[in-house]
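Okay, so here's just one chain, in structure tokens, the form predicted on its own.
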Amino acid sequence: MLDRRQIVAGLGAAALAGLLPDELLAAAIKPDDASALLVIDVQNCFLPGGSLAVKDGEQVVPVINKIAKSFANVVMTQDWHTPGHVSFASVHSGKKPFETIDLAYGKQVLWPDHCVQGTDGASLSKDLAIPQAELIIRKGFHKDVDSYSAFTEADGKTTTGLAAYLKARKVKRVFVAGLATDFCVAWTALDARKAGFETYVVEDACRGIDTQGSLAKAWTDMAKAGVKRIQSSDIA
């Protein structure tokens, strides 16, 4: 015969099982009018064959894809360098790319060549499929200082004007996705939050380059400014 104890454990485990999946599992976020996609420099410079071809970062191209279905604001970069940029290692005499630099502005990665305006490599990539996207901010077209935010320049002064339009449209929340992690999308997720805006990346629509530790110091920045890490799967 059942005692009062197995008898109120059996109706919380009916009760539980009642809820679940919905619940009980974390609900998933929806974007709303108030929410924006970044898509950051998925171009073919930093795809297989490019010239700074981030490992593995074709695979982020479906799953922007998909992700975007979900979102009415969609905002797009494009690294759109001048030729002979500072940031190239091959303007520096005797430097070679992944070495840094001293700056006025700072420490500077040196590349290789990279998204050169108006070359094929700058190109976004043609199987990205995002109609919707309603602008393309292009960023690191001043010859002498680097841009791997799509808000703010490297010399952290120098805006690209997107705070002012996202919220000239009342967004409030943004997701970031796209090449690389460490970098670009790093960077765009830290200025995102000093504009005040709740900021999500969404990891598996991203890839890093990772030299020198820069993978885990990102997620780690990223953390302490309040950036959010989440999944393609969260998004409903």
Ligand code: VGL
Second form
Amino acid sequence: MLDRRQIVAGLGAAALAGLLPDELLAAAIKPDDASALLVIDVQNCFLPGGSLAVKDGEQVVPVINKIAKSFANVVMTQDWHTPGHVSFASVHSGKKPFETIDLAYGKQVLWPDHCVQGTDGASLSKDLAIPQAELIIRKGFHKDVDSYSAFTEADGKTTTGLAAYLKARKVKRVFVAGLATDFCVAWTALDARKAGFETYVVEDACRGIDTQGSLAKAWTDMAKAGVKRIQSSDIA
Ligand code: VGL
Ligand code: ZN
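Given the form predicted on its own, corresponding form predicted together with this ligand:
Up next: the whole complex, starting with the chain shown before.
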């Protein structure tokens, strides 16, 4: 009987011979104790009927529930803004959602009011089924600073503590899924690389907002930073 190593070696040889598509080989990714799944902002505001609904956002939920079964370590995030948060177009006179302004820390896209602390819109989707998730990071709770990233606020320096938590738990690899691909998922993945984690984004477990070319730019930036783009079927 072949052992696992021989089977993997055999698959490699078959692929070299052009007999197998890359996807089949990639199916070998098996999350271990040094792997964590980061489930980003699967909150009512970003789902159908929400104030900043991401197109087809609800489709990520069954995919995330499925891959989460392969992870012992799961962290979820919630976008968690104050009322009148600086990222809301409604607090900047004459500005409309999806326009941008310059703030002290850089360019800020303005959004409809969303994910206000303690509201139903800020709640995680009731359809998420990840009972083993151990930590929920809330972000964007400083009124004058946004935080797309689960690691570092938009000022580029205030930490959420997530990198230190993951390192204390001996996590080396993070897999990022959720909403939205081009904002909170991408910024989280880029910061994960900066913090030294091997980083995967599970494309079909994410959906994007795509405003002013943001989705294509996010994938380009992530590729440059060494983020690996995978599909949920790549995870064993
Ligand atoms: C997000 C826009 C504003 C996200 C959060 O979760 O991607 N996008 N706030
Ligand atoms: Zn937000």
